[in-house]
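In C-alpha cells, the next block holds one chain alone, the form predicted on its own.
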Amino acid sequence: MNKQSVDHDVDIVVTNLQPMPAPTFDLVIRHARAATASDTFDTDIGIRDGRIVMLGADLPAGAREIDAGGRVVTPGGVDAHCHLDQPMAPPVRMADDFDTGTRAAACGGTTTVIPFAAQEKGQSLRAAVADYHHRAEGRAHVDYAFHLIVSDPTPQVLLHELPELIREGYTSFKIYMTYDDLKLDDGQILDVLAVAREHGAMAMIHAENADCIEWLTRRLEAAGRTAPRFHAHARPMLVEREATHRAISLAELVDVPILIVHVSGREAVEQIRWARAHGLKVYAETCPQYLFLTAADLGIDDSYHGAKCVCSPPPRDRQNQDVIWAGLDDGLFTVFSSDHAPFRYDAPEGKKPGGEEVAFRHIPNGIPGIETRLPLLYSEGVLAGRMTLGRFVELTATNPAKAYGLHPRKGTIAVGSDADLVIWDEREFVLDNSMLHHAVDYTPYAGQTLRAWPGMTLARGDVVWDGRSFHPRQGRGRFLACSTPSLMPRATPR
C-alpha cells in the first residue's frame, strides 16, 4: 500500500564506507543530540549487532554512517497499551494486525509495542496466549511483548496458569471493571490482585462503573437518544471517578501497586492524587484522545460521524484537557500510551457493524493512534513548551519499559541497550490520514497542525522508516519476555 510521507526538506546523509581494517561498528550515528529521561547530550552513537556499544565524540568509522546533523535523537517509543488483531465478536474485526499495526508504529517512531492476549470467558489463559502468538508470528516489523487480559479467573487460572505465565515473561495483565464480556466483580479483582502481589506482576485496571453505565444507557435508549454523542452521556466522569476510587481501595486492601489506564479527566485525577498523598503505589496512564479531542468530537448533533471518536472513557472538555496536560508535566502520569484500537469507519466490520449505523451501545469502542502518539506529544508537549524533552522520553519510552519489565534493553539510549532510535524532523505541517500507514480509513487527528515527525526510525540498528519510505521486513520483530516491572517495589510476604 502506497502512502504519502510527511513533506519535509530534511537531508539525513547515509554513507556506505569500505574502511580497512574491518570497522569497529556496524553503524555510527554522528552528531546526535541524544535525549534520555535524565539528560540531553551531544554524542556519536556506535552500534553493533543491533545494540548500542559506545557513546562519545569522534567515534571510529562504522560500516555505515548516518549524520543526524545535530537533530534530537530519542529512544524508540514503547507503546505499552495498544490493541492489534484482538479477537472480536463477528462481524466486528480490528483493522490492524501485527503487520500493518507495527508498520504504522515504526513510521511514527515506536519500536516496541505491547498489545493484549485477551482471554475469553470459558477459555484458558494459555489458549489465549497461544492464539496471540499465532497471530503475531512472522508478521511484526518491530519488537513486541504481550499483556494478558484476565476475564475468567477460575481456580485453574489463579493457581496455575497466571503464576506460570508471569514466570515465563508475561508480567502484566489488564482487569476490566466494565464491558460484559470482560468485566470482573470486586471479589474476582481481589483474587487477581493477590496473584499480582505474590508474583510481582503489574495489574492494569480499566476503571469505569459498569452498572452505572448500563443504567444510564437504558434510560438514554428509552428516550431515543442513541446517536454517537450520547456515548459520552452514558459515561460521565463520575463513573470513572467511582471506579478509580474502588480500584484504589481494592489495591490498598491487597497492598499491591496498580496502574490506572486511559485516565480522562479531573475527577479520576483527583482520586489518584489522593492515593499518592496517602502513600499508595498507584500509577496512571493517559492517551492522546484526552489531550486533543473533546466530547464535541462525538458530535454536536445526531450525525453518525461522531462514531469515529467513540472510545471509553470518552473525551471530556477543554478544562479537563488542561488537567491532563498538568498531570503529564508534574509527574502524576507515569505512562503515555496510544490505546490504539483500530476500526474502519465506513466498513461493515468496523464502526458500522454489518453495514448499519447502530446505536451508540453497539459502536465498537476505540480509535487509531499508534502512529500519531509520539508526534502529537512532541509537537504540543515539547515544542509548545508544556514539558521538557526528558519528560517526553520518560512518558513515551523509559517509564513504559520500566513498568512492564523491558528496561534497560528498551526505553533509553545507553551502552547495552537495543539500538531503537528516532531522529526527529522538526517542521510544521497539517496531518492527513493519507500520510499514515495504518489500515484505518481515518484519523481523529486529521487537520491538526504538527511541528515534528520522525525523520528516521531505527529498530535494533536497522532503518525501518527513513522519513519518506517504510522499509518492511515482516517477521523482523521479536517477541520479548518481560521481567518483573522495575517501577514496582517488592512486596513483603504476609
The other form holds:
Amino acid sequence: MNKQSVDHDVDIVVTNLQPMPAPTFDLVIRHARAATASDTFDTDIGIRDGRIVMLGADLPAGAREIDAGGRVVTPGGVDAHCHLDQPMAPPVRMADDFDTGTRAAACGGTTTVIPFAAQEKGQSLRAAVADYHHRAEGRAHVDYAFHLIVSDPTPQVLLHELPELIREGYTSFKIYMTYDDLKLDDGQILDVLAVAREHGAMAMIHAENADCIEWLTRRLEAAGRTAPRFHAHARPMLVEREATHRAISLAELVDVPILIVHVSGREAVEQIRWARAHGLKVYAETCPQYLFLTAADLGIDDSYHGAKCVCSPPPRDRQNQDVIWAGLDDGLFTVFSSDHAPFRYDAPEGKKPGGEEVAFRHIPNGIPGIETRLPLLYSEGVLAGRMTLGRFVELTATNPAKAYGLHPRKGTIAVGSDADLVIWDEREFVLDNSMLHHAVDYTPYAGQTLRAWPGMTLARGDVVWDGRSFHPRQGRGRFLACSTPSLMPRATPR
Ligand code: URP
Ligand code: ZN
Ligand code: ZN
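With the form predicted on its own already on screen, would you show the form predicted in complex with ligand URP?
What follows is the whole complex; the chain from before opens it.
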C-alpha cells in the first residue's frame, strides 16, 4: 500500500489495486428464477463448499454448471414434522428409517427433516436422544435435526435434562394431549411449558381431548362400530377444538409461545384466530391430509382400505379443506409439514398389526407424505393460484427453519446459506405409488393429478435427485444443532 501526501490536510491512502482473483465455484446454477419468501429474481447461483457464496448475473465459470433454463428455483424444503424410525410397541414398526425416509424427502424436494426423539414413560430424555442418534447416524441423505417428545416430565427431566438438551441444540419439543403412552395432564403441560419459557424453546402441541376420544371409542365399540371409518367418529372436531382452546389457555397462563401442530379444520382455526386477536403468540401448522383428503377416505362402508388414511386428527370435509386453504393464504398458518408417519398397509408391522384387520382403536395412526408434501402444495397452491410462490417458500422452508432455529442456514436462498435447492419442473402427471421412494406400499394421494415435481434437488450443493434418479450417499446428511427459534420473543422477567 502506498501512502501519498497530497495537497490536503489529511492523508489519502491510495491502494495499488490488484485485479481481483476470479471467484471459484464448485458449481454454478445458471439462469435460475430464484424464489425466496420475500422476492423472486433472476440470478445465477455460485456454490462453494456446500454453501451459496454468490448471487448475480453472469457469474464466472464454475467447476460444474447446471442450466436451470429460467425455471423456478426454491430453497430445499424443511419438513418440520415427520416421524422416521420412531420406536413403536411391537409388532408395529415404522416403514421408513433415516435411509428410506430421507431418500423420499430428497426426491420430493425436502433437504432438511426434523423428526422426533420420543421419550418413553420411565425412560430418561437423554437416553431417548442417544437412541435416536444411533438410529440416524450414517444413514441420512439430507440434513436432520431432532424435536423431543416429552412424555414423562419428572423433576430430573424438568430441572436438568430438558434445559441441558435445549442448550445443546434440541430447542423444540412436542407435547401430546392424547395417546395413553404419550399424553400429559394439564399440570404436567404447565410444567413443561414453563421450561420452554425459561429456556427459549418452542413447544409443539398435539391438541385432542383424550378422555372424550376414549368415551366415544368405547361407545362405538359397544355398538360394534369398529371399522376404520369410525376413527373419524371418535375424533370429531369438537375434541380438537376443546384441546386447542385449553392448550392456548395453558400457554397464556405461562406466557409462552406455542405451535399447534396438524390443525385439521374450522373449529381449531377459530380458536387460533381468537388467540391471535388477543395478542397471544400462537403459531399453527397444517398438513397435506387436511387439504387433499376427507373423512370419506377412511371409508364410506366398512372396508378396511380406509385404514390407509387413519391419522389424528382425522381429515374432515370439503368445507374444512377450504378453511385450511384460506388460513394458508392469509397467514394463519406458520408452517406446512407432512406429518409423515409411515406404516405399510398390507403388513403385520403396519396397518394390519399381527396380520389382522383390527378395530380402529388399534390401527397405527399416521399416513405417508414426506415426498409428496411440496409437489402437492406447489401444484394445487401456487400453480392453481391459491397462494403466491413467496408464501409457498415461507410455509414450506423459511418459516419452519425460523420456528426451529435453523434459519438462515436453512430455508432461504442467500449468500452464506447452505446450497439446498430445488429446480422445479412444471408438467402434469397422475401420481402413483410406484413413482415414490418411501418404503410404504401405498400413497393416500394415488390418482391425484400433479402439475409439478422437483426436476432436481441439491443438498449442500450435491445433486441428490436429478428428476429421474436418486443419487444415494448415506451419511451425507448431518445432524444440525438448533438455535433458539427466531420466531420467539425474548422471555421477559416476571
Ligand atoms: O396420526 C398421526 N398424526 N400420527 C403421527 C403422530 C402424531 O400425532 O403426529
Ligand atoms: Zn400429533
Ligand atoms: Zn406427527
